[in-house]
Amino acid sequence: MTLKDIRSVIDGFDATRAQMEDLAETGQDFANEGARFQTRVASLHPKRLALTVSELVEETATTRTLRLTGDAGTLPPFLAGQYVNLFVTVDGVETARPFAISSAPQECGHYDLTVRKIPGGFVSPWLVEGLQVGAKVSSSGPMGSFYVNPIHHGDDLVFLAGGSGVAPAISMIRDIAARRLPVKFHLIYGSRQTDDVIFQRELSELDAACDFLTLTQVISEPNDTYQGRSGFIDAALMSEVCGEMTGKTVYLCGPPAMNAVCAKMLKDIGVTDKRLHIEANGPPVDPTARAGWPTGIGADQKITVTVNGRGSFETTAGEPLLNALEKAGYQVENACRSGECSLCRIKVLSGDVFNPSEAKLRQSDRRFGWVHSCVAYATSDVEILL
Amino acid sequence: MKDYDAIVIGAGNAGLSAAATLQRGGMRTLLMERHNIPGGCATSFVRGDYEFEVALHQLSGLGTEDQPAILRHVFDSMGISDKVDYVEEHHLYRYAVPGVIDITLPASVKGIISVLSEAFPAEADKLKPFLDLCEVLTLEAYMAYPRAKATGDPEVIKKNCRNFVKYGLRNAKDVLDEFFDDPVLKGVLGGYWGYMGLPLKELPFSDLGVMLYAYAAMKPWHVVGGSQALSNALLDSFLEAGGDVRFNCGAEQITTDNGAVAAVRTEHGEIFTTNQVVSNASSILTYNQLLDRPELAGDVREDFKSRRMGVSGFVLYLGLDCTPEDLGIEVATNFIANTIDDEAQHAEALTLDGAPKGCLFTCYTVGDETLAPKGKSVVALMCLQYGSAWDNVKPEDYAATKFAYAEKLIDLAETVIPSVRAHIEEIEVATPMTMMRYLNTPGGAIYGFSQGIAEHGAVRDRVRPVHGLHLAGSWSGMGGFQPTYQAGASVGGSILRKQNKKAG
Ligand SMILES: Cc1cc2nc3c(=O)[nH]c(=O)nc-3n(C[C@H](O)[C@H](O)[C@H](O)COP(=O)(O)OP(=O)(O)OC[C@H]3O[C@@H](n4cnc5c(N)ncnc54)[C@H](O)[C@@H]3O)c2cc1C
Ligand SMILES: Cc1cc2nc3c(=O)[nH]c(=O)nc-3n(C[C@H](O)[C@H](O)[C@H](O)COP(=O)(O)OP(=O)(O)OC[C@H]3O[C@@H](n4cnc5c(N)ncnc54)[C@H](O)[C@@H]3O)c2cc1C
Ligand code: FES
């Protein structure tokens, strides 16, 4: 340049321009930077994982474990207790359900999902009865905050599991054993009948092998020959097997009804919010029974949903909007299907929508009409924006 | 006819502001965002009973209702003023280095002078001249200089921008040294260096001086509902004006025709035609990855070589089961360090081997209780960290590494605010990898390129090689909230003006 830059009158301008030239000598054009960091991110948090069902293990008459192997080799690491959202097509409907990983994080070639068939369920019967070895499925990456957090959970851990809720517990136990963590872990595991106990053999083996582990099993509907503990997990049982709860961190993962009852019981015996971690439950079993559900509207009430610019369909008030959308052929991103992760967020343009307490909505989402469709119920005709 | 008059890629602050400006200005605009929520950095998330602000510590540039400053006008022009509520913070910050100093600067120029005069009587007489300089520098940098430069006459610049000419591009350390002797006083006044991510000797003084003056005169603000409320309001304004938005919809390619923008292809394979694209994605990605013919970027790629990757952050989002009073804090913004040496603090940002020497403890529930359940608090505890510190952490070691560093950060905070750990009810740990994941930002950089003197707007030339492709955001200007909102509005405004000229 022959003409002097007018900005040269600023002290330091010329020196800084010279410095830029020096920088350019040793700098880079960042041509590969995008691919580089995106690959690293994907190794931790892939958007979708391509998986193959490599093994199926009958655990009980209603439960089996699906061993899923990554088509691209090792799978992203996870924290024991986390879940993946499994994407499937059932009866022509593209949908998904979250499942905790029951294998140990140290086994990085596969994820085990232990699935119990829910009577009347849409997906779990198909997973337990329909899925074959060799089938291709896909999932989200591992997600969720239901894991042993070394920062503030302490070293005295109690896990209340019901039914398939033992899946994250066994992963935690396997992880603690593999890493020799300096903690105590007490698993209190409730099942209906002795035949329903998942991982009976593995748990007995772990119990024998691991000093850190205490195992308490409870059967609610014992048969005549059963000798162990029976009944429900209640305050009396807790005080008998756990004693003083102060300083203990409690994890709770069972069917929705158990979670509700146990959460209340634990609070009554002095377990604070801080010490209690409850795994997500899915949408409420009966939203019409919740506080705030409009009177006079039944779960079967017919509702028309209009998707802004993309047609409309009919559903019922008691069906979560996400499920209704999937059945009508619309795709909405999702993961937890329990109101927590916000991936299924949609905007309500008009009409009334009921948000149960599961919906962990941001303050400003409420203000501007955004809802989490997995736990949102249209209680009048609505128009939404996807 | 094109599908859209304009397409905005990315719904960060700059993308939202550009989109709202364009659509309200009458251009049919499509906004596409790869994440499921607007805001980019300007977002929040919920865990248990807590809502965590991701990025906004103190909003600058608003001014009070009686004395509105530039950002209020920008927000007015985008139609969001009645959609958002703000909370005024009455302090700039507390600056605490145990054993050395623990002092709180009020949010007013007079207040700062009086507090510092008392603490540093020997240097009291230099405080007013210093803050006066910060004030005139602010006026010159934003008002006088752009006008003077437009005249093309260096003499006008010299005459009308005397202070900017003398101090604007000098490094902040140098200028602090010129005014003051006491290293502790210089540490206190330089406290905001962390908001720009570089130690004082590498920062242009105008950036530090403007920031100090702007927060003091125009006050720091919190937003009710956090920065997500601003993002949601901007989107709402855009939608009300008739704009189209797509979430979970990353742009995959910007297609050109004869060197000019022709269309955008999404990750789902849809193609939308347009002549104007505003990219809020990093310039690195826009030119190297999105542009169908990266060779078109020619000069830009050369320009990149004179830039350096900016800093990211390591953040703990804490839900505490106690009130700020229980913690003994009265101020939202707390700079906590074990040394007044900013260079030593910054050096820790490059590695995970040591421990953080400085951090920022922001308690959002001071002054606004709505983000946490009654009797509880929300805190962001943050230190600077470069993405490169994580380059060699194996995926299987990622979680353990982040928890280990989190412990060190909590240890540092506890030297001033004891018993933080005992009150933790919820905690999320975000690393530079987290920023990369959610923002698609190289290096996890939160202010774009490293904000040194060589990045200053007064020394950079604008390079815009592709007709119809505009950049807006922290990678093509200053990072941070106020600058990116303004950048978006200004890019949107300039496209509108050109369009209207053509039409008229
Ligand atoms: C984070 C997370 C982790 C999970 N991990 C596991 C796991 O490891 N193993 C496992 O088997 N399941 C797990 N679940 C439950 C699982 O995702 C499904 O909800 C369950 O398999 C039922 O799906 P479905 O399609 O058969 O029933 P749907 O068609 O979704 O529901 C049918 C009816 O069953 C009710 N229902 C849904 N889930 C349950 C439940 N768990 N118990 C009782 N009633 C229910 C529904 O409210 C509804 O009334 C997990 C859920 C979450 C949110
Ligand atoms: C933890 C943290 C703390 C901070 N603290 C402060 C502070 O106290 N004060 C302050 O002023 N600033 C602070 N900042 C910085 C400030 O938040 C940012 O500089 C500013 O918000 C950047 O805005 P932006 O518009 O440039 O882009 P971003 O917020 O980065 O948004 C870019 C958007 O583009 C989207 N995108 C990227 N690629 C694509 C694609 N291909 N297709 C579609 N969409 C795409 C991204 O998903 C994202 O939503 C902080 C940031 C962080 C993360
Ligand atoms: S899928 Fe997680 S909130 Fe709906």
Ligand SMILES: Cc1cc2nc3c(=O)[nH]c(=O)nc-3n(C[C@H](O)[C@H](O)[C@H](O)COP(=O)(O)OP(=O)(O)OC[C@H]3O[C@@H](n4cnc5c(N)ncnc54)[C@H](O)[C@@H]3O)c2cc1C
The other form holds:
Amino acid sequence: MTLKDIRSVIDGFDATRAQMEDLAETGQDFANEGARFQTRVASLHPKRLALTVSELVEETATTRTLRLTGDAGTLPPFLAGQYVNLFVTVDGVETARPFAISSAPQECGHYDLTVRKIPGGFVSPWLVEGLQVGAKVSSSGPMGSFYVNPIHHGDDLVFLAGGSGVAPAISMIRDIAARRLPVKFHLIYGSRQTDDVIFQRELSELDAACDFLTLTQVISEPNDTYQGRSGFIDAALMSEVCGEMTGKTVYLCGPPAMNAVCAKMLKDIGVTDKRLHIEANGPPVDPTARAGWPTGIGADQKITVTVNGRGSFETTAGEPLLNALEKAGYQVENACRSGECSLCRIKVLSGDVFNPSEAKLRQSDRRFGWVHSCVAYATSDVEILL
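We have the form predicted together with the named molecule; now please give the form predicted alone.
We keep it simple here and write out only the one chain, dropping partners and molecules.
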């Protein structure tokens, strides 16, 4: 080999080394950019937010709004109508409940959660009566598909709200007013009694001040001095106050029983599935009253749940498996607690489980024994896999 050949080989090595160094530098740039991207994603979609209760607002005798500020500063943005899953510890039990954000997205320094005390409830009485300013809680980031989408939903919007189901509606109204969206928004709000109406003063003021807003209030159990609309939200009322429903987009948020009745009514008067958006609000309906519940099984029947390889505990047939697992000290990821999101899926290895219609189970779930534990009820002793 000549000296010229040796120099050529050395030059080749030098060129290759330079290329390798360039590639390494490029790879590091990609890695750094990927890390920045992951950090950005985590800031917008965190698994947990550390929050402090900065203010408590009494809305009614049974309802108050919790103003939550982020311990780390600015909170992730949300769309009006979305919710967060609030994680709390009540009587030593770590659990969570989803609550719609009632503040407007423009109020980026806090989330307002408007909570009504549910008689016999486990979490809501503690939030309404026991939580104090300065308390520390945590939540998921904002989630859910229940929000105004001007491109797909059109500009003629109707919202049927029942009880604290008005929380996402007030967020939508505040957002539309702030953004001056060119839409019509008709809120039909049903309450049991006149002193149950949440945001009464603000809704009346917004109705008077905003051309886009129409407010119809209905009281199901009015007192003797009440002079407004009474009864329930039904087809006759919809026809009277809304007229032809073709082309309107409808949002529905109320207790499960109200949602079921109103959903059927809306479909009967021509509202298509594409135009109907439903959000659950409140505890599930008594499962023993649902179609398909096995005869001879009462809600109080004792059930033994065995968690594969991790022990067993006793519950009742009428308690959702997710609630029972939490009370027994088992943690299951969850968000909506209404059968929609599937985060709380568990596998049933043996035994019988009742799944109501709101459990959005896939065909493969049913085939291989997966259930959404938030709306699944054991009707015999069961063995499950978390």
